[in-house]
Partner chain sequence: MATALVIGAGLAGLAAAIRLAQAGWQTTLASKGLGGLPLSAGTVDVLGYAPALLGDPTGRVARPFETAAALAAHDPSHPYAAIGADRAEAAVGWLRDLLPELLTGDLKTNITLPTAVGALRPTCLVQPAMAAGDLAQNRSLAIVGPSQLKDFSPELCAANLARQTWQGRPLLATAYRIDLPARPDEADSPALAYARSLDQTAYQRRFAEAVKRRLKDEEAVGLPAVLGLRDRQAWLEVQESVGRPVFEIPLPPPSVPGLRLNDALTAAAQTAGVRLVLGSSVIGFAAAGRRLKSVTLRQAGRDQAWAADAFVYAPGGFESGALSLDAAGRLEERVFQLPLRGAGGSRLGGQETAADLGRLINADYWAEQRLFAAGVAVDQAMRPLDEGEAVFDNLHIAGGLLAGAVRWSEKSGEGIAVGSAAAAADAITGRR
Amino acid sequence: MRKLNADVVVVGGGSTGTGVVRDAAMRGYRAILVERADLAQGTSGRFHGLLHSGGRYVVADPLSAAECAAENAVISRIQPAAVERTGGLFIVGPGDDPDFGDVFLAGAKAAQVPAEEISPGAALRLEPRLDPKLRRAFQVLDGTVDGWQLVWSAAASARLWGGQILTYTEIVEIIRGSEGVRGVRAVDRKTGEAIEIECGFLINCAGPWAGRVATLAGVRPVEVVPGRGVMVAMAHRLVNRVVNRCAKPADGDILVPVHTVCVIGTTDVKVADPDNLAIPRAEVRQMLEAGEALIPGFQQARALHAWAGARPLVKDDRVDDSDTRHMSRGMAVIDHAARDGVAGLVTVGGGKLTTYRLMAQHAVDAMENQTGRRHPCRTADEICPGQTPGRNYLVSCRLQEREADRLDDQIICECELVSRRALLGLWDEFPQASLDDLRRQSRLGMGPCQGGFCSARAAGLACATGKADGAQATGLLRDFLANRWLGLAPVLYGDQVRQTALDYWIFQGALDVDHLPAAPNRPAEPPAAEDQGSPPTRRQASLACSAGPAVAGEGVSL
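Any chance of seeing just this one chain in the form predicted on its own?
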């Protein structure tokens, strides 16, 4: 058994958890974060990419709106490479109530969220694909954020200050003494090694899984209600600004340009298990139809991928416990010493990715309130490592980088312009990473071919450079494809059917990946939830490819 010692253990490697371990380390605490999978593999990596201006909540939740407006500026400054400052529009369409625009402006003024009305003509000049029948338009300071880059840069900052990050490490027991939390026991999911960490404090940042972690401490239940949201990525940026419907929040009312794609989202349905998130075809169809209401012709564009994430909503007694759409998005910090008489334990829930740094500040403040120690929070003042002050992400950034090195650095992934040197650099930094882990940092395989070409190249690169033998590389490839295939089936129509059929012919026909030798003890492939889809047969792919182009919602599904 490996034994470690810390002042505080942070459970959960999403945005809030990495924000907490960064904050605690910067205040001088010996902090260790444990995450059962990779960083940002849960909610923080499964959202629509919106960096909120606060506009969405100025009517329904003005406190959250004000927090988002303030933190939008902070995150853009301290993690500029993760943020694209696109700007945003709130649109009153031909079927929307034009008077709601006045309510929106009044709410924005009260919450101090910058918003300005512009003419429909000006809005159409900014975004020509908008419905020409739109009635009103408002400019806001929405942006887009890469959740993976945000989390990894916060983790790099935490490490710089002495924090430790243990990924693929699952907590299995919280050790309590007469005076409260004394430590945790965990298991390394890759090696099976048992780990015991002695600590005086635990901050539970497990998001939708926070209730399970709290149960390990023997406290009263923490009622976290997972709200499943389905999103669909389109293969191109149909807009260059965030486009919102100017109405009360509803399903499918946000279109977000992220990197080279755009994302329509989301639904909001209470689920029992955040580990089993279905992608129902009806909800995918609903998203495509919602996109049509914002951008005429949306359903004729090429859909790329569907996925689902779970919001970590804290139960709100003001609404029915199944009504996740209208539960507050505000953060909740639960002090278990005050609530349950268990010292050394705090649980964090709710909130938005936009407010992750503020949530972390409140969580560490709550710890210090229990312990009686006081240190200033400096996370809003210091830029994270690897960032250039004032240089926010632009969609052209990678093209500019490849223009500089295209003659001496092989491109592994054409869709996302991932180079050999960049991929190997990440592998050197994280030698135990899978191809899917590297995808979250590099965007490998996230373009229209969904890994159809680059995944085999990356697996071959692992062999050629000695990072894996043939059987291990096969395991890496299979696991990568399993994760890329999840969520494909509900969105396949038109050109994307042909692309997917070609990919499957490559892997099931030319390479016959199902029968290649695999390394023993390789990680199990994740199970496919309802309607997420599993790899189709060659016959299904052939039939799909021969079916010809289809209208969205009527396309061939594999």
Contents of the next structure:
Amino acid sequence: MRKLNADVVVVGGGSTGTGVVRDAAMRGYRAILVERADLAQGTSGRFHGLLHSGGRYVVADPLSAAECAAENAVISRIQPAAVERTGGLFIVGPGDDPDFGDVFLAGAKAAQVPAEEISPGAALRLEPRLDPKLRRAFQVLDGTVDGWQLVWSAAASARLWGGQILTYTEIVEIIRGSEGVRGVRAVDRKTGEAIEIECGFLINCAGPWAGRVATLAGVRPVEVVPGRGVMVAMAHRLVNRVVNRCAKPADGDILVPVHTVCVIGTTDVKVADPDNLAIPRAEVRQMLEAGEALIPGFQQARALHAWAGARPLVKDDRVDDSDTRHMSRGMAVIDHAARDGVAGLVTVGGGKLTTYRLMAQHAVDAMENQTGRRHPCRTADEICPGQTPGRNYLVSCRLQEREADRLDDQIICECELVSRRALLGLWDEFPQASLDDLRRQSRLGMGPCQGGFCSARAAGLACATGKADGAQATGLLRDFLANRWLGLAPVLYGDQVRQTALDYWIFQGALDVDHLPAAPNRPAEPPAAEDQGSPPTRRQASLACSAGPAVAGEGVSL
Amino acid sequence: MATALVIGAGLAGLAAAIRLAQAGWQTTLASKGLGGLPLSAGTVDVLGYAPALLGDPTGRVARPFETAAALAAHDPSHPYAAIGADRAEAAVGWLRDLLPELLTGDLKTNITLPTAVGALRPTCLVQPAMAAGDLAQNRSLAIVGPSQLKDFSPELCAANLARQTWQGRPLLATAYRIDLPARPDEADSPALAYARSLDQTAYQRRFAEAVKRRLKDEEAVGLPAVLGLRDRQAWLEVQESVGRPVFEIPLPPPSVPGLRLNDALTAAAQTAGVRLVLGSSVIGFAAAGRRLKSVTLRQAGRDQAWAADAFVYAPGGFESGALSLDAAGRLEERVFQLPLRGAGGSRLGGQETAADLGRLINADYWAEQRLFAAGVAVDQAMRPLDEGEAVFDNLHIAGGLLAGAVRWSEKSGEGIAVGSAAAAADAITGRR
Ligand SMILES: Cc1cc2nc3c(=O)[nH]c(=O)nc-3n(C[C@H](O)[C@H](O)[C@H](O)COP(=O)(O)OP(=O)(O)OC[C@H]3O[C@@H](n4cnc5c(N)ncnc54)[C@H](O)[C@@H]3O)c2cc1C
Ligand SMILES: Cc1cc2nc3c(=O)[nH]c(=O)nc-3n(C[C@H](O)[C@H](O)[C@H](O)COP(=O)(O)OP(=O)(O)OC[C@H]3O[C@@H](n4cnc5c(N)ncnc54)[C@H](O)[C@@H]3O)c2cc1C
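What does the same protein look like in the form predicted in complex with the partner chain, given that the last one was the form predicted on its own?
Time for the whole complex; same chain goes first.
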């Protein structure tokens, strides 16, 4: 058993937890973050990718709107490489109420969310694929954000300030003394080793799992209602700005350009288990129909991949719990000393990725309220490490990099322009990585062919550079293909069926990967990637893949 | 002279057109593009695996046509049932004899070849450049590849081979690298660039020398399948310089052996007198009762009615876009809206419900994806059937469009394509 100690333990390595460990470390606390999978494998890697301008909330939730507007500017500044400043539009379509535009503008003004009306013609010049019958359009400062890049750069900052981060480590017990929380017990999920961390404070940032973690502390139940949302990535950027429907928020009314694709979302269905998120075909279809209302012909466009995430909404007694969209999206910070008489414990829930830094600030403030010590929050002042001030992400960044090295390097993934050197660099940094881990870092296999060409190359490279032996490399390849499929099967229609047939011809027809030893239909040795430290059980394997764009759980229904 | 129109330039379409022209029919082949051949391994697979039939868990097939006959008896909805295993055997033999420089095999037994990731793939006919990879002949292998070719990892191939046994004996395989770009100073040389360089004598020697320097005492040398595109003797030159048997290992597309087969068949079609009209899509048809009178060909934006006495429709399956499934779940054959059947003869087509699709698309990637067994059911003349009746008397189906098999799982694509092409052509010309 390993023993550690810290001033504060943070549970959950999503945006919230990473923000908290960074904030606490910057305030001088010895802080340890404990995450049961990899960073941003929960909701923060399975969201929609929108860095809110606040526009979406100006009518229903002006406070959230104002917070978003302020945080949008902060995040764009301190984590520029995670953010693309695309700008956004709110569109009153032919079937929408044009008067809502006035309500929208008034709300934006009151919440101090910059918004400006432009003519339909001007909107069509900016985004020619929009429905030409649109009635009104408003420009806002929406951006797009890569959740993984955001979380990793916050984590890098936390480490710089002395914060420790334990991934693939699950909290299984919260130790309480008469004074309150004294420590936690955790298990290293790769090695099985038990870990005990002595600490004076625990901040629960377990997102949709926060209710379960609170239960470990033995406090009165914290009700978290996971609201499942399905999103679909479409090949190419059908739009270059975030396009919102200017109406009362509903399902599938936002189209977000992220990297090389654009993402339509989302649905919102209350579910019982955040570990088991289905992607029903009916919901995919609903998204495509909603996309049609923004972009005529949307249903004929090519879908690449679908995934689902669970909104970590903390239940608010004022609304009916069947409607999770209208529950408080604002953040909830629960001080368990005040609520339950258990000192040393705070639970943070709700909120948005956009406002993660502010949530973290409130959470650490709540801790200091309990402990009586006070330090200023400095997370908005300092740029995260590895970032160039003012250099936001551009979709053309990769092209520029490849232009520079195209004569002396190989491109392993053509769809996403991942070079051999870039991939090997990541592999050196994360020697235990599965191809899915590398995918999240590099976008390997996330383009139109969904790994059809790059995954065998990557497995071959692992073997060629001694990162894996034959069995392990085969395991990496097989796991990657199976995991990509979870998000492909629900969107199998149109051109993606052709792509899938081609990919099957390659892997089964030409390479016969299905008959390499250790195939699932011939139970022999367990897949090699598992000894390599990628997740050891099937459920965990699906977890690993699920940081998306991908899907959660085994329960893919079609 | 009687006229035939063949639609599709894949293996099935080319084979049918050649056979029709050989029988004296005035034959036109119209296709919107190239078929799957340039993307395929360049071998002729007849039947590689039949786990449901053979009882043993791998289901590896040793005698392809014998097992195809058993499969046809076991599952009457399988394409080999309508084609007939003996007709398929005769057709594959005919193809081999048509291209004696490019295809070899005894038809009776499958040959087992290493794939680029080191799996042991059974196939019926291989190209001469691949033949020394037959594991029945050589077991101690050097696997060699250039560092500049990203689609081939000799390390992965050799490591996986070395984990397996063949007929009870372990395989020995060692990986070696050579440092030789296809063109000077290239870091990322595609397979086709190597093949074009290897069409040249000077480069053949340089390549062979580089390989030879690496070898120890292995019996045979596995190389990526890039040993010449135009020069059919290139592999022999390399083999001679290397001084021991060499064999090609097929790569992911675009595939050099696949292109060779495609080029050879296209040339054979021209020699036989087939008129090729590429870049033309069939978008509609005109019929009188059960007689198809003409199809509408769209070429460079112009539509034209093309009449013929008989038609062979060989448009491939989902991969070529001949079958489609749209966002709303509508599954259809695009040109004639022919009735569709799935695995085991199940009825398909029209609007599939979410539950139907749940059965057709398995959430487990490695399970059989029954969607890809969808296609058209036919009679022995390869005429499309609707409730047991031919839809048209003079329209015949060949290749990937036939219902009842997931070809990449069982490794049967080319056998079904050639067998059905011959059956269709023979039904038209009355040959037995
Ligand atoms: C469908 C959808 C779309 C969204 N779109 C947007 C958007 O476009 N823009 C935006 O700003 N916000 C969006 N959000 C909201 C945003 O994604 C979330 O608010 C945010 O990611 C929550 O982060 P978190 O860190 O609180 O939770 P999570 O990211 O879920 O992190 C919780 C972590 O806790 C870990 N954990 C759980 N139990 C334990 C344990 N016992 N021990 C150790 N670790 C544990 C989990 O593995 C997980 O990684 C969206 C949410 C959803 C569901
Ligand atoms: C990447 C890849 C690897 C493969 N590997 C193997 C393998 O290892 N083993 C195996 O058994 N098989 C393999 N195959 C399949 C095999 O080579 C054959 O392609 C397959 O069996 C189907 O042959 P086909 O002639 O019926 O169709 P295709 O080869 O798909 O040809 C269809 C033709 O019809 C044309 N067409 C379609 N619709 C129209 C229209 N409306 N009007 C005009 N023209 C039209 C297309 O342009 C094309 O020329 C592979 C295929 C691919 C793509």
